[in-house]
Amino acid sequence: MTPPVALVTRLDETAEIAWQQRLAAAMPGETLLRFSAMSPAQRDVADIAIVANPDPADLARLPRLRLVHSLWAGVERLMAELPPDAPPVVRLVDPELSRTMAEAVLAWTYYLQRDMPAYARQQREKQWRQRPYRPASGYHVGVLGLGELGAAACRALKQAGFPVAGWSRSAKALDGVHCHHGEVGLTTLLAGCDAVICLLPLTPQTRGLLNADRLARMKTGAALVNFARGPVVVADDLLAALDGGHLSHAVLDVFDTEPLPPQSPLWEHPAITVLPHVSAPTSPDSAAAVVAANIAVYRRSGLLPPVVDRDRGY
């Protein structure tokens, strides 16, 4: 008899039940049980857990666990909380998530390229003034992070006519993209781009990456978009770069603390657009299909999907 699959989350009950229903529909051959509803005997034999920021103490109560599959693409919290001897972790790699993120990157790049922040300011000040048009072909965009999401964003930007540069920690190659890596490559990208889009995973190496020194290397008047994780950007250093006029605008969808506290100066800063972590929401239906397919392969062959590298954090 196939062991049950445990659904282990810190979601509220309504959200967890909704995920259970979608996942169960996507894998009818499995017995999917919410951890809170499992008997001790069921917990003793469960070998797969599907998780959404689970309590690590709950996972520890599944002694035969062989695979942990996250419902989210970002797994930095999960990896930080799990012990070193935890089972392999698979993060969500969903083509729909990549498409949605590419859509958001393109939308907000247009927002910056077409001077929407300036027009919003002019509206508040009741100014009727047309600004010079900048074609996409003359607006250079840099993408930090060339994984699944970054590669999809680069393709969308290229198709729209933007010159695109990309940066990753190790060397990569993408058609039509000027790829850089390492510290020298990061400096080159930052200095040459009108907008920088951050899509990096949060790891010990990327935490605080965009600090005062590196923000100062950006092109004067450039804009920053952070769709990665809040701690990749040092918020106080960003505020200083905006207040000093070195950077023109920042679009922020992620923050050190979420929801963003009401007292945060980011809310009312005239050169910041605040978004409530909406750039690439997980699609429950497509995510359930991806997770179900990965588990089906594991059941048939014993082969794991690509797992998170603990040293890299993704």
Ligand code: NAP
Contents of the next structure:
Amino acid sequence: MTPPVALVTRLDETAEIAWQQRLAAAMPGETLLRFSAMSPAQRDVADIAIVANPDPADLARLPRLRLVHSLWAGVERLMAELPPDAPPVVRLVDPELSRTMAEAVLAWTYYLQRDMPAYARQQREKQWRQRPYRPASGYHVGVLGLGELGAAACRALKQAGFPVAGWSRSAKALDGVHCHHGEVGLTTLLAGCDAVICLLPLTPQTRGLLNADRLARMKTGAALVNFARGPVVVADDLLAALDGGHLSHAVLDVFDTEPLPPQSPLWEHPAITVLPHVSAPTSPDSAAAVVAANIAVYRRSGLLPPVVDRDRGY
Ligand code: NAP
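Since the one above is the form predicted on its own, can you give the form predicted in complex with the named molecule too?
Below, the chain from earlier opens the complete complex, with every other chain and molecule after it.
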């Protein structure tokens, strides 16, 4: 008999049950059980765990685990908490997530290119003032991270007529995108872009990447969008760059602490747009279908999609 699949999360009960129902509907051949509802005998034989910020102590109580499949695309917390001998981790790679993120990148790029923060300010001050129009073709956008989400964002931006540059760890070639890598490549990108969009995973190498030094290399008057993880940007350095007038605006969807604490100065800063981690919410239906398909292939052939590289951290 096929062993059960464990659903291990730190979500609240309602959210966990909703995921269980969706996932169970997508994989009718599997027995999907919430970890808290599994008997010791079921825990002893479960070989696959589907997880969302799981408690590592729960995973340790599944001795036969061969595969951990995350419902999220970002897995920095999971990778930091799992022991070195943990089974392979597959993260969510979902075309619907990429589409949603590309849509958000385009929406907030338009927000900046069309000067919406300035018009909102002018309205509050009852100021009737037409600002110079900047065509998309003259508004340079840089995307940090050219993975599943970054590459989709580049395609959407390019299609909308923005000149696009990108930066990744290894050298890459994307049609119509000026691709850079390495520290020199990052400096070139930062110096040449009107808006920089961060879509990097959080790893030891990217933590604090956008610090005072690198923010200073951005073009004067440029804007920053962080849709990746809060700690990639040093918040105090960003505040200083905005207060000093070097940068014009920041759109932040992710923060060091979430929810953003009420006392954070980011909430009321006139040059910051705060979003509550909404740029690309996981679509339960498409995510369940992706996870189900990956598990079906694994059951049939033992093959896994690319797993998270422990050394790289993503
Ligand atoms: P991915 O496919 O793994 O791509 C990561 C990209 O970042 C790759 O191009 C990689 O370079 C590059 N990279 C990694 N470390 C780097 C470094 N040290 N220097 C330069 N480039 C580096 O990841 P993804 O699926 O696009 O997701 C990216 C992140 O988005 C996730 O980790 C998650 O934190 C975040 N996210 C946010 C939301 C939200 O709602 N705000 C939703 C989903 C995901 P190579 O190509 O050379 O490997």
